[in-house]
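Just the one chain here, the form predicted alone, laid out as structure tokens.
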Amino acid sequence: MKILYVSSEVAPFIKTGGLADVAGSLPNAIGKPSQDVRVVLPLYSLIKDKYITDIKFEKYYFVDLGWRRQYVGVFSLKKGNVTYYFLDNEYYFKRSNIYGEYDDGERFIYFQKAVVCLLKEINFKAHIVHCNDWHTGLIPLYIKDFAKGDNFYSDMKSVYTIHNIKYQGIFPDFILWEIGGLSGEYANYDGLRHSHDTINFMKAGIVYSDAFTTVSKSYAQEIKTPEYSEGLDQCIKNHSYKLHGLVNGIDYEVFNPETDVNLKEYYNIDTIDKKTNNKLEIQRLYNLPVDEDIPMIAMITRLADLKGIDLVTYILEGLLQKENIQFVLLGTGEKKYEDSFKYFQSKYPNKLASRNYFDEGESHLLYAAADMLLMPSLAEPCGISQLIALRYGTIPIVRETGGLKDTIEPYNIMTNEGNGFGFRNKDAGELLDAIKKALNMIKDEEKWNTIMKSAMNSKNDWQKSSEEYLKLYEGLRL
């Protein structure tokens, strides 16, 4: 079967979020030597230097934007079993930002038109083409347009994957013809249409693919609904036959306690005693107390509202000041709650850590430093850093939403059964009492053991994902 992946940002590549780790491990777990997968991502300048210097210069070609003619050059990469893409053009991508340009909407049009007339240009006849998140949208549509007057394009067919619905590519209706090239007959409320003068990029995702996905059980079934859909309830509805949960998974190469070299010390489900070395590296590293009896709990993540950044805020204070704990943080976003946790930090200093930027490495250290890891999302498609965290032996406490109520099982004190703590609804007191269960737990050693064995017991590797995922392209051809 040949398969294209398109993403707007592919690791080790380029990163900016979870879409990066999806698209850099599922092509490679799809990518059998039954399977020809390939995968295109712009070649923005902001990829390291030690990746430019190995890919290779395969051609170029040209595309219609309105009333210019675009430069394509293709340059590519045989890593594994897959194949990478790079589409240069320096207008586009040679930027200081891969996302928030003012011409988002000209960039990732021209990104989707080059991507479906590559196919053609390097004649790879795809049976599935699987887009991601508004940046690709328009390629199930560019697709069934193309097929119009093109026998190469009409047996292909179409996976679209929502990552985060938050975020749809809401761009004036005008750019679809006067720069896509697109008939304005697809701007009706059936198809693209937004508002009176907007057109949705995700939206053309979900209408237009052969089959949609999100990246979660639980998570489809939310965006069904007003609470979750950000407006595109009706859509997703009408289109529901097609919508498909697949849980994401993490790649156990890259991550991997035995063999990752961020951290302190190796460690692995019957040398756990270990782990504790890197809470100690941590404690030395961000001037807490050295001391590896003192509970910590770490966030890694983005600072912003959907990750229930409010409901920490509200009751850290009080965790602060009647609980032995060490508090770490580890990630950027809104500036007010970035303020908010140096605020702690001045105040608490033996017992929080606040540090506002991200570093992969520091991040792998922290996963396996960490007692606890704390993710009250008020909505989560997926999750990552829960997946990432059972892997290492630390403890996730979530809300029981999206992706976090598929991975993560309550433990259960009577059976002595579970991988992690939950709490159900958006309620700050319910996030307390779920952190104080924890805590008092980690009290109990060996309870606590029996749950960090049973969280990196825990499967989460991308082989049983992958298999859906070739299911449903099978499926799909039939």
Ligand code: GLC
Given for the second form:
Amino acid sequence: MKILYVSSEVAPFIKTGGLADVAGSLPNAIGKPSQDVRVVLPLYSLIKDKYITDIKFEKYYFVDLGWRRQYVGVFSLKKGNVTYYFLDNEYYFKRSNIYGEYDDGERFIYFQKAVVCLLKEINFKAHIVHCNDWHTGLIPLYIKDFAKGDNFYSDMKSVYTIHNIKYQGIFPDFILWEIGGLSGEYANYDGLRHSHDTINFMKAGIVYSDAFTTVSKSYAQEIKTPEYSEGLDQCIKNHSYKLHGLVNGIDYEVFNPETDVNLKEYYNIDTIDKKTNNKLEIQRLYNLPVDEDIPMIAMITRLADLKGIDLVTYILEGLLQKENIQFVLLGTGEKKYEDSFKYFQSKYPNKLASRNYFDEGESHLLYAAADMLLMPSLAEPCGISQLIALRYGTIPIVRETGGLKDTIEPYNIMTNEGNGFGFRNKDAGELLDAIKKALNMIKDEEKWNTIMKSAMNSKNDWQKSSEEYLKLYEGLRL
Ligand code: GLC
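Same protein, the form predicted together with alpha-D-glucopyranose (GLC) this time rather than the form predicted alone?
Then the entire complex follows, led off by the chain already shown.
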């Protein structure tokens, strides 16, 4: 089968969030010898040279954007089971940010139209074009629209995946016809109209795709409700006959405590006690008291309200005052949250370290170092951090929502089963109780070992989900 996977970010080339991790690992898992899988993304100037020294120039062409003709340079790179295409246009992608520019609507219309034209330019008659998040929502529409006049596109099916429903790509409606060259007829409320003068790219992905998916079963249910849908519940319900929830995996070669070069000491399920040396290393690195017996709780997260940061800052004072713990934060985000963690760090320098940056290698060491990982998200389509934590025998404490609910089984004291701790409501008291339960449990070495082992035995690689994606693709071709 021929598959084109389209994403605005793909790890390791360029990453702002979990989308990049998925786009950087799922296509490779799908790309077995019998499948021809290719991935396309913009050639941002922000991509570090070391990743693209070997890219090869393929060709160039132009796309019509309203009255303008814009250049598209095509570069390629073969890596693992996948061919990557990078679309080059300095006017749109030589910027200091990948999103948040004044002309994002135009930039991503350019990208989407260029992708659909790419298929023909390189004569890749894809069976499936798999699109992701708002930056690619128009592609299913373009494919259907192009197919009206060009049978190259007529058998092509599209799949659209929602990773983050909060960002929908809402822009003034006139860009659809003035820049995108699409008929205004698509801009009705059953189509991609958002308000009387705006359109919504994500809505286009939902409406015009042949199937749409999200990244866990629970989240696929949640987005049908106003609480989680960010206004799209009616549209999602109208199209729910083609909605699927397929949980994310992680790349077990990249995240592997036996071989991860970022660790101070390697370990596996049989040598789990060596994990401690990673904790000692983080303590030294972050100027915390070096003591293997102090439980370490980590958060590795963007500092955004959706991640439940308010619940944490609400209980932090009491927690730090009363408990003998170390709390480590790695991540950047909203200033008010960075300030609040900085405040706790200055008040409790022996107990809290706040690192407001993101460093991939350091995050791996921290996953291996911590005893527990906190993820009290208000909403979580899938979540990747908890999957990484499990792999490193670090016990997730999560709010039971979306993918967190689907991947973490709260520890059951009666049966001795479970791989984490959970709480249900958006309630700081419940979060505190869950943390206390975990802190209680870690005092019992034998019990804690059991739970660490069941964490490490959880299976969250791409095997099962990549097969489900292939099944979904096959189903659409029938
Ligand atoms: C988004 C979601 C996260 C998910 C990731 C990859 O970042 O917030 O829950 O794991 O996309 O699908």
